[in-house]
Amino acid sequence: MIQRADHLVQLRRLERRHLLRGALSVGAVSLLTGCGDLSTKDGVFDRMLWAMLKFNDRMQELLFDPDRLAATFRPDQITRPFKFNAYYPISQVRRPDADWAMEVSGLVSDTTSWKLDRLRTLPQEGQITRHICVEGWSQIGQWSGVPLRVFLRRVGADLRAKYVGFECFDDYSSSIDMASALHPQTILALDFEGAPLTPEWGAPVRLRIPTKLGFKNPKNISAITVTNENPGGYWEDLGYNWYSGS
């Protein structure tokens, strides 16, 4: 088991370094020849790569238009079958505990937890939008649920805060900026294709944010926090571009 754990750690480090290298142009990489120890996390190469990722995030944030909507589609354009995607195979999908409740913390006035039936008392909106994976494929799906902006106002969130973070019971995590959280198409999805979410699609609740790449749409949410400290995320901490959207 120890060898397996060490192997997984090495794989994740390689994934991070591979993705980080892709953040720089060939010309920029050539300037780094001979600069420091490239084999360690603290080397000049890694520091430059992380700086480029932060620069990319800043540029995407500046270009963000809160009024620009992601494309929507007709019901006959929905992709069927819809492809399952996660950092684990579908055979390892986890189911929520019987006492599941979504915790709320951080810069909010109401930190009481939320059961599914309580979430369904809030206003609901639906969408048929495109899910775009960082791996290069996409598909069109139908979701409905509570607009995140409605939920944040309901719990008295400080809308001046910088980030909204998500923790999941499948050990996944992600986070988004507040402007993206308040976007009209960002929802806490409770239904998929007109029926309650099943575990493989993120039950009991998942984030659906069509203005960002698929890995920014965490499933199986167990906790939401509003904060001024960037919570990072599963893939973001490995070097995936944090903003990853329009």
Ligand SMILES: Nc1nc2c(c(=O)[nH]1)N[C@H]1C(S)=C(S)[C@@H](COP(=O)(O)O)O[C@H]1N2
The other form holds:
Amino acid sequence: MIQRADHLVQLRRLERRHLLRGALSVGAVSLLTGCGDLSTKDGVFDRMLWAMLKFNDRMQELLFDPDRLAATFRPDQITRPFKFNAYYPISQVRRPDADWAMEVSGLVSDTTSWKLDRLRTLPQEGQITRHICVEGWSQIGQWSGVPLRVFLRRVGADLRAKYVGFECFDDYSSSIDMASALHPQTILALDFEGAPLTPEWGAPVRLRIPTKLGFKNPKNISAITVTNENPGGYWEDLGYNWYSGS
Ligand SMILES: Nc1nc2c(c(=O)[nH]1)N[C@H]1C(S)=C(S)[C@@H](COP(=O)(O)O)O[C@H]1N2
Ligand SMILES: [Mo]
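Which structure goes with the form predicted together with the ligand, now that we have seen the form predicted on its own?
Next comes the full complex, this chain leading.
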């Protein structure tokens, strides 16, 4: 009997995986067909595409398993050298101002800002995971920092809110759904390969979320907000699939 139950669980997992693959390819197709200007949101065709993309986000959210962990790797599997990526070249990386502090706003009870020292007083977690860029490359890296769910609880965030948004001081931004924000491997990374983040890797703090594509891992964070209005983001507003995760 126990064996049979195990079997069923496995079968359900498999089904879920296949469904997920289906849902992701719907996303890919909608991206490919989005050759018109998706950001205008007018015209029947654009409206239809936006509806499809929103439906696709919703499907992906429904299929998200909050307990399924992204694959982890051994230290000897870390990619070196690690590739830098941003919407600008590495020569234009911006360093944080001397008075940098991370602002917190929206549906939270404590809106005091956070300096690096205070973030380091919170519990830290490390991970060696694969970072997958939508451009078609991936690499394995090591990050550690504060689990976002620890941080959100600490600032008294309304965990029933729908979104967590991130603003960066290089004029980048991104946002994620609350279930993904609370995933155990979603961290506010302070360290990369065992040392404090340097500007190109996202200093002072970046989001590391291995269940989502690279563009949803904002570096150089300046502000976090908890909200029920989808904050969008730099690439998201240009038509990249908003959910972009598994
Ligand atoms: N602030 C900021 N964060 C960002 C980006 C950016 O341009 N600015 N690019 C994103 C993209 S598309 C990728 S693939 C990763 C690259 O991270 P890495 O330089 O650590 O490899 O950062 C993401 N986070
Ligand atoms: Mo990316």
